[in-house]
Each structure stands twice: as structure tokens, then as C-alpha cells.
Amino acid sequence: MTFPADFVWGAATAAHQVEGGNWNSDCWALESARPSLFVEHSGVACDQFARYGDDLAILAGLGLNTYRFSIEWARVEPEEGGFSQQALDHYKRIIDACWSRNIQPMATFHHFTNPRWVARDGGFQNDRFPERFARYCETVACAFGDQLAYACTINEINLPDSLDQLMARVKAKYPDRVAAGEAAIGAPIESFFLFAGVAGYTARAVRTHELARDAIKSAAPHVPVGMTMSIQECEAEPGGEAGVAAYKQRVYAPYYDSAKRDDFLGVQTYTRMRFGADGKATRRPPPDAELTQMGYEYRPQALGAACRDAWAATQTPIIVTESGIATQDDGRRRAFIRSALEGVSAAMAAGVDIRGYVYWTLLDNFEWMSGYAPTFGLVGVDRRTMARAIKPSAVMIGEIARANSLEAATKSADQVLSAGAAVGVSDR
């Protein structure tokens, strides 16, 4: 179970999720809404604007040669066709410290976000959407776009498609919440990407990532440009076939097909989908299964499943830019790590063209909706102070990673904690 030399290794954050004080963003306006959908505000987030050279000192410390994090449209277009200079050299900072460390930066140009200006359009609704985004991708890839390991332009860009039934119950559920949050960012709450799953979305996502592909790679044309994708593993009970059958075709097909133009597919996979002889799928786990803080089943299995099923769809080489799991039992994060990776590995045997592996997420950090109870990090955060504390399972991701092989996850964890301690391992 050895990988190979130029095997991707790293851990992945989001803009929002922790660099804290992202208020001209839709999500901001959500989450100050009155009563919210989310269960509370992100606030500080992890404070990362202001701390990242220390977070990327842990993630090179640790032996991971690749950061994963999104550029915020929100900060670097604050206005329609208003660039903000400071942004994008805040962001050029990072990708330099990045490349001080020995570290590969892999950029996200959209993670969920839009700047309020774009939500008051219609977001994703809005025809002129593509081209919007297009336009900023360009003028990020202008400005230091050449100097990314990797780029990724639109994260999860099929989970509307996913969610479009779980989105239709939340509005039906609290449409006092639902009213405010249109209140609070002046359209629809479709707007706002989690819920743009609605008639049009399918083909305008489509369109806007291939404008923004063009875009990137026409400034930096050899940095490779993919899409993520939320992909689990679908199974069918007895009679379900058809159902899954069903499912891939709405929620991956069309993003697949675009795909096997890009010069990577980006797979994010955290659990599996079960459909029953009614065609209808189920993320309800199993009454015996072990659940995750997000109340997912625990399935790392999952993993290589999606792999095979991307590579089968696509033949595109495959970077896996997310797999975690939220546990306060770091045990279990180990496990589930150690498990995820047989996956990959044993999905490699089979011939699929994976080059890499990116943990969700380095920090405990803002996980949307839920607030900042669900800890997937590598990285424990103290909400008080903001103090960091490395866990034994990114010691571990750590060592596999500097051995380039899953024969490193066999230590104890003893041995774990003793060769994490002088990066100040915390048993979280």
C-alpha cells in the first residue's frame, strides 16, 4: 500500500469557514438573520485572515506538501466590478507561504459563498451569473493565478442538484427562517448556494464552471483546472437499482460529462446514499450503523467506491480534495482515515488514475448550518482563544504521508502521540 513520489497529501480549509469576519458575504447576512437558519454565527471563525502562516507552519510541520483553501469572491469583488487590491494580496501572501513551506497551494475560487451583491441577483439564478464569475476567476488567475499547484473552480458543484429535496423540506419547515434569510440578503433563499438546486441550475453551473476553467487556464495555462464534486457511494437494497441508475444521472451525469474536459475531477466523499425498491434515496443509516457528529453512517468505505464510479464516468485523473469524518473520538478519526486510504489504494490497484488525497479539514472549524459543534479537524480550535491543538490523527496523515505509505498507520497510537510531540500533540 505504497503511493506514489508526487502523491498529493494535504488538508483542506474554506475561506468563510475559517477566516472569520467575512461579512459582506450572503452566508454572513443568513447567519445574522432573525430567527436563522443557522444554529449560530461564525463570528472570528477560526481567525485564520490573520493566523495563517501558523496554521500552515502545523500543516508543514506535520509533513502534508499540500494546502487546500478558497479565495473569498466576497472580499476580492466587494462591489460589481470592484476589485479590491488588498484581497488579492492577502491572498498572494498566503500562496507564497505556502511555497515557503514546501507546500503546493490548491485554490478554491467558490466554496459555497457569493458576495451580497450577487445574492441580491439571484445568485446562481441569475443568467449573467457564468460570465460574473468568469470575470473574477480571470482577474484572480491575472493577478497570481500562475503560481497555484492546482485549481478548483466551484466546490461540490452538483450538492444543489443533491439537496434539492432535504432544501425543499427546510423551507417547508421553518419558513419564518426562510423569510427572514430573504430578508436579510434581498432575494429568494435560492439564491444562496445550498438551496440553488432549482429548474436552470444544472446547465447555468455547468456553464459557469467551464467559463471559469477557460479563464484560468488562459492566464495560467499550466495549472491544472478541475471541478469537486459531492460524490457518495450509491447502493441499491433489493429493487433499488433503478434508483440509482436515476440518481447518477440527475446528480452526477452532467457534471461528469464536463469533467472528462478538465485536467482533474475533484472527489469529496463522506458517506453512502441507499435506494430502496421506491426509486427513493436515503441517507438515513442503517439502525445498527455507528453515526458520525452529522449524523452521517460511518462509512469509510465510501471512498474508493466514488472513486471507482468518477474514473468509471469520466477516465479523469482523480484528486480526492475531501474525506473526514466529525468525531470528537479521534480514535475513530485514525480509523476512519486509515480505512479511507485502503480504499484509494485498493482502487488504484484496480487501475484508477488517483493522484491524491486531501483531508477534510485542517481545522475544527464553522461547519455552515451546524455551527461549531461538529469538529472534523486535524487541528482542534479553543473558541476562546483560538489556541491550536494537534491531534494525534494528523500526526498519523502526517506519517503516512512522509513515508508515502499506509504501513505508517500501523503504529500505536503511543508511538503516534510520541513522534507528534514536538509539534505539541494534543490527544483531542
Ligand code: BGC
Second form
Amino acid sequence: MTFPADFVWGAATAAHQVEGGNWNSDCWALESARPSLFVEHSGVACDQFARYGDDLAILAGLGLNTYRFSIEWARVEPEEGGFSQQALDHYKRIIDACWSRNIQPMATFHHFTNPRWVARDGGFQNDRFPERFARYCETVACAFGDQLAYACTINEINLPDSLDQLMARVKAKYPDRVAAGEAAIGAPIESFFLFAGVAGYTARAVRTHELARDAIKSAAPHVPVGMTMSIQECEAEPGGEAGVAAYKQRVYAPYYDSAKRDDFLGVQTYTRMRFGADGKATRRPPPDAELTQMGYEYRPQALGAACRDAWAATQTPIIVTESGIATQDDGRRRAFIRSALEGVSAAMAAGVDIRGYVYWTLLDNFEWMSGYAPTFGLVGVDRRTMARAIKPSAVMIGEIARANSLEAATKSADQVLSAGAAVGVSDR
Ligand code: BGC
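Starting from the form predicted on its own above, please write out the structure of the form predicted in complex with ligand BGC.
Expanding to the full complex; the earlier chain stays at the top.
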């Protein structure tokens, strides 16, 4: 199972989850509320604002060729129309550091968080959101957009649509936490991305993506631009076919339609959803299923299914911009990556145009409301010292990338680690 010579092999992060000190964002305000919807505060996260150089050295040393990271709007535009040259310079330094190590920078312009001033004004619920976001994208793209290898507008743009019922239950169960959060951000909780899936969201989100894409393209016409979507394998239990169709129509179709006009579509898959005869979706796994730390069904095969679905609907080239597993057992992570890539390879053999695979995530990091307990990383982070520890799965994916072949995935952990030592992979 080999991959094309220019295949994108990467690992991803998102600013709020790794940088630390993102105090001007709505998420930080929600974490600081008492009581809070978040189990703990992001705080210094992985201190990556300071340590990005070391992390890029690890990524390059492993053999990966792409780094997906996000640009934090709350840093770049701390007040409406007031752009921070310091913040723009920071992200420009990250891009320079990528190229100096032969790593392609793939930047995401929105990964869940908004600046406080945007949240205070309703976030995605405000009709002015699309123009505001596009102006920020244009500013960033004019500053260094042409130096990006890929640009992703909005991360998992359809996630609010898919979370709508779950978040309605969270609201009903924790009214005091929601009230404290709303007081902290100065707006209804629907202002925060994860709760944004209410009437009007989908159309506004599509418009936001399209304005952002055009803004980036006008400053950097040669840079491939796309959105990323949360796409899970959807399986019908007996009688559940209509439920699957209705879900795809509501949560995927509006974005697939828009993605037909994009350069690529970012596919992000974590598990399988099942639909019963009542038409309802459940993320509840089958009784005998192996579970990840997130409580999801262990289901690496979901990725191939998601790619086939996206390709059939859009015929737009795909980059897997996130695929990963939260586990403490790195052997299960290696098995997961191997199996997910087998699914990618089989889909490619069947004619699906897949251009890359980016693992979520480079570092064990801040998993939003679940805090630091779930560990998705290829690289561990000591929460006290911030020291990085490379896991065998990191070495394995690096070997796969170097060889453009899945053969390395058949090795034992010891063989993988000694292969890593042979090419000089070490913790920094
Ligand atoms: C998000 C990441 C998140 C990951 C694991 C995706 O929904 O883009 O920010 O950490 O899933 O839950």
C-alpha cells in the first residue's frame, strides 16, 4: 500500500488547545466562569506560543511534511478593526519556521474560538459575522497568505449542526453553568461555536466560508483553500435508512454543495454514528464495542467511509485534515492509524481523490470541555514541566510518511523505536 510522492503527511493542532494564555477569547471566559461548562481551565495549555520551534523540530525529525495549526482571531484582532501587528508577526514566524524545516504550513483561520468582542455581539448568530470574519481573513492573507501551503477557513463548519441536540441536553442539564457562562461572555451561550447550531446558523456559516475563501484567494490566489467538515460514518440500524438520509441532508449537504467550488475539502472523522428506526442518531456504541477515552466506538474504518461519502457528493479533492484517537494505549493508536490508512488507501484505489492524511493531534492538549484527560497526541506533554515525550506512534507515522508506504505500520513498538533512533528522532 503505497501513496503518491506528494502526499500530505501531517499532524494538527489548534491555537487555543496548545498555545496557552488565550485570555481574549470567548472560550477562556467560559473556562473562567463559576460554575463552568469546562472541567478545567486551559491555562498555559502546552505553552506552544513560546515552544513552537521545538515542536516543529520534533515534527520535522519524525519525517512528516505538513503542520496544520490555527491562527487565533482573538490575538490578531483583539478589538473590532484593531489588528495586532505583533500577533501577525508571531504567525509569520511560525510559517517561516515551517519552511525552514521543509514543512508545509496548513493554517486554519477559525478553530472554535472567537474574540470576546465577537462573542459579546452574538458570534455566528450576528448577521455581521460573515463580513467581520472575512475582513480578518483578508488582513491575515495580505500579511502572509501567499506563504501558506494550504488554508482552511472554518474548522468543522458543520459541527454545530451535528451537536444541536446534544447541546440542547447540556443546556437543560446544567442551567447554572450555562448562566455563569453567559454572564462571562456577555451573550447567549449560542454565541459560542459549539452551541451555535440554531436556526439560521447553516446559511450564515456557508456565507462566512465563501466570503472568507474569496478574501484569502484575492490576496493569495495560488493557495488552495477549503473548509473542514466533521464527517462520521453513518450506519442505519434496521429501519434507520430514512434517519441517515435526513441527517446527511441537514448536516452535510449544504456544506458539500459549497465545497464543490473549493480547491479541497478537509475531512475529519472520529467514529461511527448509528441511526435507529425512530430516525434518531446515537453516538452510543454497540454493547460489545471497544471505547476510546472519549467514549466513542473504536472505529478506524469510519474514515474510509467518510471519504467515500464526501467524494461521491462533491468530487472535490480530499485532505484528511483530522483523524485520531484518544487513548493511553499507544499500541491501540498505532493500530488505529494503520487501519484508518488502510481505509484511505482502499478508497483511493476505488477512485476517491485523497491528497493527504493529517493526524489529530501532534501534542496531548486541551480537549475543550473535557480538559486535559483525553490524550490524542503523538507526543506526550508533562503538565508540570511541559517536557515533550515522543510516542512510538509518532515514530511509526513518520516512517510511513518517509516511505510513502504502510509497511512501517507492521512493525512492533521496539522495531519502530529503533528505526526512529536510527534516523535520529529524539525528544527535544
Ligand atoms: C476538533 C478538535 C478536537 C478533536 C477531538 C475535533 O472535533 O477539531 O479541536 O480536539 O475533534 O475531539
